[in-house]
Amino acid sequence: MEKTVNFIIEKIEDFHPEIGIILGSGLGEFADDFESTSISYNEIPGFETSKIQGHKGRLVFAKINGKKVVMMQGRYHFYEGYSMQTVVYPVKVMKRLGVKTLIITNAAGAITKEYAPGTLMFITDHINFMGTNPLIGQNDESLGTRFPDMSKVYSKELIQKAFNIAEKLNINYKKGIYIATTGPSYETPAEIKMFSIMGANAVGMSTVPEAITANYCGIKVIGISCLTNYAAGVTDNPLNHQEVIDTANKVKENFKNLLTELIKEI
């Protein structure tokens, strides 16, 4: 950890990001409208590449109205075989580089019909079903406390600032709770109408071992899920990965401006 926060505090000189953004499948576009500092992941000690199309693989580091921003563009995700806390390790990072707010995006699938594609949800909570936890191992008592609460996860105070600022644009927004699988398969209709039953609004891959460790590392969390598709059964078409990266594309200039707008108000 000293190595890799030494090695970024050297690239970035006395820049202090106060704000953290993980941005998900076919998101990552945020981070090129703003001048800025970037390095790659295989650059920095201690992190990992990411392969998935739809991420760059690189930290960015901007300021965005006024506020100093650290964007993660691409995320590693369990499936692709990396250990939790490979998973949560530049969340702990952002956490050593001072950042205070943590805003995670995702791509997810919508499990209730009326959640159509193209529709951001703000996460008010989450179900982990990824059947693991990041936190398990020797804890850091420096982060965060061995056994952290997690019944305010998600901020309501950063969530009603977020269908303000949807409101204010004209941008079609749901809440909702998201559920995390751990892919890479797309879920059956069998799981989804499980999951639906048991509360979940949408289905996805990551952001909850973010949130977790976020959590735990006392950083306020508001999560976004932009929903780029049906889940399994919900109606008789495919899934594939391109659906994802194409809806993203559709509503990205509607998420950029959303994004904008709520680090100002942060």
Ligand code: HPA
Given for the second form:
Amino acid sequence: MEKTVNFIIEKIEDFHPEIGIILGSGLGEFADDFESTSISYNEIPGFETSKIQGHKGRLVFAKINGKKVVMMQGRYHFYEGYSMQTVVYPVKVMKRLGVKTLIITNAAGAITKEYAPGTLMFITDHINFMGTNPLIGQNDESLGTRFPDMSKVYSKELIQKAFNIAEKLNINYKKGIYIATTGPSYETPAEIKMFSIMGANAVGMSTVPEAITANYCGIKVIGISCLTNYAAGVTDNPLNHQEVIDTANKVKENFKNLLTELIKEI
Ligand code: HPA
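Alright, leaving the form predicted alone aside, put up the form predicted in complex with this ligand.
Let us now look at the entire complex, which starts with that chain.
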């Protein structure tokens, strides 16, 4: 960790990011809009090489609306075969760099019928259905406690701010519960029915590990899902990754505008 942090600090000098953003599917180019310093994951000691297509796999440091921000352009997914430790390592690094607030974004499938694809959902709580936990293993007491409380992971105050911005910008939004599976296969209709009974409104394959870790080390979290499709069985249509990409692309401009405004208010 010390090696990782020292390497990054040498590159960014006295730029101390206060806000972290994890850019999900289709949102990666948000980082390109700002003049910045970027560091490829491949260069950073302690980071694994990122393999996913369409993502750049780098940390981007930029000043946005007067705030110092570090963005993850591309994230590590558990379904790619990375360990949970690898998936959440960048969040721990952000903590060491001084990040106080983390905006986590993702693409997700809508479980609730009234949550039409193209809507942005602000995450009020989550269900960890990944069958594992990123905090398993020896605990680093300097980051957080062994048994962290999880009753207030997603900041109500930030959700309220996001609501107001979405209203102002005329963006379709909802709030709801996100359930995470490991993927990479999409869910069956029976699984989605179960998730619905459990109270989940959207399903995806990320975000929960990072949110658990951020909460654990005392970082304020807001999670935003771009609902890209109806989850399996909600409609008759089979799912495909292209639909996810296409909807994410359509919503991109709204999402970017919302993020920019939100950063201003953090
Ligand atoms: N299920 C799981 N992950 C997803 C989905 C989905 O329907 N859409 C986008 N990510």
